[in-house]
Amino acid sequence: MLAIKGGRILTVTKGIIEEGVILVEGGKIVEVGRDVRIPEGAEVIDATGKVVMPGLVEAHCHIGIIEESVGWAGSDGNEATDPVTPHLRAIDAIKANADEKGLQAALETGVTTAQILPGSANVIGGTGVVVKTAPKTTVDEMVLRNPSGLKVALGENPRRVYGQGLKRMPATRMGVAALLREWLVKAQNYMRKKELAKKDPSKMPDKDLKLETLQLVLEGKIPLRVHAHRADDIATAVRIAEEFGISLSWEHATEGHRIAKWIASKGVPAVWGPSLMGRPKWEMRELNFETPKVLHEAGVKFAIQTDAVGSGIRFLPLCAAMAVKHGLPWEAALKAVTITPAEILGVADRLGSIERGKDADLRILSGDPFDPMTEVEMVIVDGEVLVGR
């Protein structure tokens, strides 16, 4: 058994416990509180004067699938040869070794969980996967949820790759939306044929991997993860989602401040970011750190993300800190990098807060999690100390 004692425990969901104790056994949190008795023989970590919080959750990134400092040989995020590729799976491209710089930086920072998604070149880009960032022999041993959603991209990216680059559809926003609708209808027809074939097996259609994946979306088993910076693009995605009765999350939400109340009324969660960058394209011209505050005040469920392709994932706490500087309440920022992304990703039953029964994924810090001077002194994943003494 492992006992962490004396720290200022940020449980996220059940307040702050001063000079508390966390007991860990079998990779799980078995007790947390102020007056918890430490059993004899337990390994004790003295966190007196330190801050103990859950491991951070990165809701949207490309670490492992686009390897840092490798170039073409390690760039597997975009299959930019076909605008509709729902059958692609991010898990098939992730380098899980300990020397992968993005995963390494995540673990050192205490980003213990991440959703890794295909890039945004295609209208339908493939399925994402939620993993723990602790290195294993294979990525399969890191998986928390697979598939975790189907990546869809609206806006400039697919138009640039296909319309401008390859002179083929989609060249316009109308074309992007039309392709998405077209393939959702194909999947509906495919599902209907499969249903009819239950009475007459001779009518069973040949298995189609593209349509099988879209069927998961139409059945409500996974959501669309919709890349969209502009408000009008997410409005199109919501329109399509309502037409087909499917769910989605708004990835990037750069213009979230424009339609925060409307998005809240639709019950669409937002995954805001990246933020620590310039404005490389027109649709990002309104990027600013006040958007999280506006989303919060409107009642939008939102997470903060880095969109990292490598070691930039280490800036997740700084992204949240900048949002706090620009008006987001401290408690809301804490949730935006812990429990809320866990909820959006469908893994909140296991992580995102310090509670009995959850995975023992923890960060021990020298001070406030949003103070840039704070040091990460220890990172624990599944009850094992992986960073620090």
Given for the second form:
Amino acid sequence: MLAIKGGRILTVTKGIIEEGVILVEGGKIVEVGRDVRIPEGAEVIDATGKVVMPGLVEAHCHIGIIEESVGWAGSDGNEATDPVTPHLRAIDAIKANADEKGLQAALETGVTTAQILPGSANVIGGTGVVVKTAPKTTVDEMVLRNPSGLKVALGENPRRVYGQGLKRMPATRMGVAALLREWLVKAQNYMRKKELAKKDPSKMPDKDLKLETLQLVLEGKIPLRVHAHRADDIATAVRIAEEFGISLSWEHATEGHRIAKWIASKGVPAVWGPSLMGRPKWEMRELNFETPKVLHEAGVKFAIQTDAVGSGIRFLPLCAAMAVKHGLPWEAALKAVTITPAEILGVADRLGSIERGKDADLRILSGDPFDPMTEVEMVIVDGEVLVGR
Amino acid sequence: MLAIKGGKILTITQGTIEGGTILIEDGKILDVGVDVQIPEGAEVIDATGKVVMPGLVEAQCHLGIVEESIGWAGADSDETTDPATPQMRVIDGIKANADEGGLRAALETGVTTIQVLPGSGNVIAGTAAVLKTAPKTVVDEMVVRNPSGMKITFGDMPRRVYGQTQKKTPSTRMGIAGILREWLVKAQNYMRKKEVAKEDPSKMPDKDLKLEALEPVLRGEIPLLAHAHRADDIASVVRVAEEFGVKVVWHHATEGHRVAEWVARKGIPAVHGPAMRRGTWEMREMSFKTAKVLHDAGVKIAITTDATSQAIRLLPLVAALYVKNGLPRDVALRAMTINPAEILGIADRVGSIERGKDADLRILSGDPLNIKSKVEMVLIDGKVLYSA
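Show the other one: the form predicted in complex with its partner chain, since we just had the form predicted alone.
Let's see the whole complex now, leading with the same chain.
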């Protein structure tokens, strides 16, 4: 039994508890409140004067699959040799050890859960995985949800890598859309054949791992994680998703302000960012910190992301702080780095807020989470103190 | 209710009305005439001394899919990685926002309806779409007709992109015709197999989006939008089209004067232009006189700028130059309004000022073919979207 007492608890979903107590056992939060009695023999952490909040959730990053400070030898995010690679799995390329700088930075920042996705070179890049950032012997021990979605990229990246670089399809936005449709149709054909083979096993088609992954999407088991900066690109993704009856999240959403009400009406969640960087290409030229406020006011469910290693994962709280500076309500910013990404990733039953029964993933701070002077004093994952002791 | 009163109304299809009134409700033209009563409470636009005409219709352009002033990052019209890409859909690459330079220029010129086509790098390039130019959140909200045709290209372009540069078929005009025939036959085979599968579902072929895209062409639901400058190229297009019983619209028709009577006999309309630059060998006969020859022979013509290859705002100027070279005035006006609307299959909605049609209007300071005339106001679906 572990007790964290005296802190200002930001539960995220159930308000703020001043000088509250959190009881932790078996890696879970067993109790939280003001009048919680600390059982005899419990280990006690005194958080008096501190802020206790849930571990941050990074909904879109590449830590572990693009190892920090390593270069080519540790860069496994983009299989940029074929624009359609649904059979690739991020989990097959993640370095789990404690000395991977990106994962280490995540943990030290109190980012306790992250979705790691393949990169955006390919129209269909492969499946993502949601992991806890506590270091383990193998990545398999870190997994919360796998696969957690199928990465799809629209816009300039696949056009540049294939059309411009390799002189292959797609050279245009039309080509990007056509490849996505083509493979979804192939998977539909494959599923139809498997259905027919139920009556006549001799008709069973050869197992195809590319199509098996797409089948998960068509069956609604995982969403598309759609990389798109521009409003017209996400409109194309939604057009295709509606043709095939599949779900999606909008990754990056750089032009989210242009299309916020429309995207809200479609019920598509957005994972906004990276923001703490320049505007390196045309499709990112509208990058600004007002977008989260516009998304919020339009009723879009959105999370804030760093795209690490696209930008530093340690800047996740700062990205949220900048959004607050530009008009996003403080409470909305808090949700956008905790419970909302947990919901978008389908793991909100386990984490994203301080509630009884949830994983004891906690972040203890010297002050307000969006004050850049605030220090991360302690990080707890599954009830274990991993930073600050 | 909106009333536009006092203007000289060029209805296009029903003559000119001096000092007429147009009543608009719910985006449609409710009434038009000299003795039209303006209901109490109607908003009134005084067009006294002005010319009121239907919004212009541009039947061949690349606005929004080749974004103006941007270069590579906004150039999505040519999937030049495969000479036969009927599965491409222009709608997947169009930027709908109000700040797209080309679409903005169209609106400010009073071009209220456009057909956006894929480019001419491929023999079969994909489907076109007809849009209104009023800015919207997403392109889907701009659509009047989609798909509106299947873009194909004959002549130098695919030969250069594939034969010369990529060392692939087609390197010749024979190769181009060969690819078009090959894919139309594949689509016929596919349709036949689907027909057979109606009785035996186990025989259903795999769904194929390339062939699905060609089906509406073979069923006569959409035409081939045939890019061809030379007379011999359109002759080849027509030869193939007749073999398969499919419809054709001749885009560019630079050598239209050479085959005007023959094309008229075939009943093929011509979307003629661009007219301002002889960019390649196959365009060397470009002339402002061709429009008159086509018209005199009985060909239905629409005038095109091919924007962004030539600026959309030059559309009325090109029409004026055709008139200078012999095209009758009324035909020049029709060739920017009702003719392209008919060619695009949307003349029930746009192209003239008539009761029941969309209230897409262009209010000018003077004659539409006078280069000094200014566009003072543009309405789409009854809404004032531009005001000088």
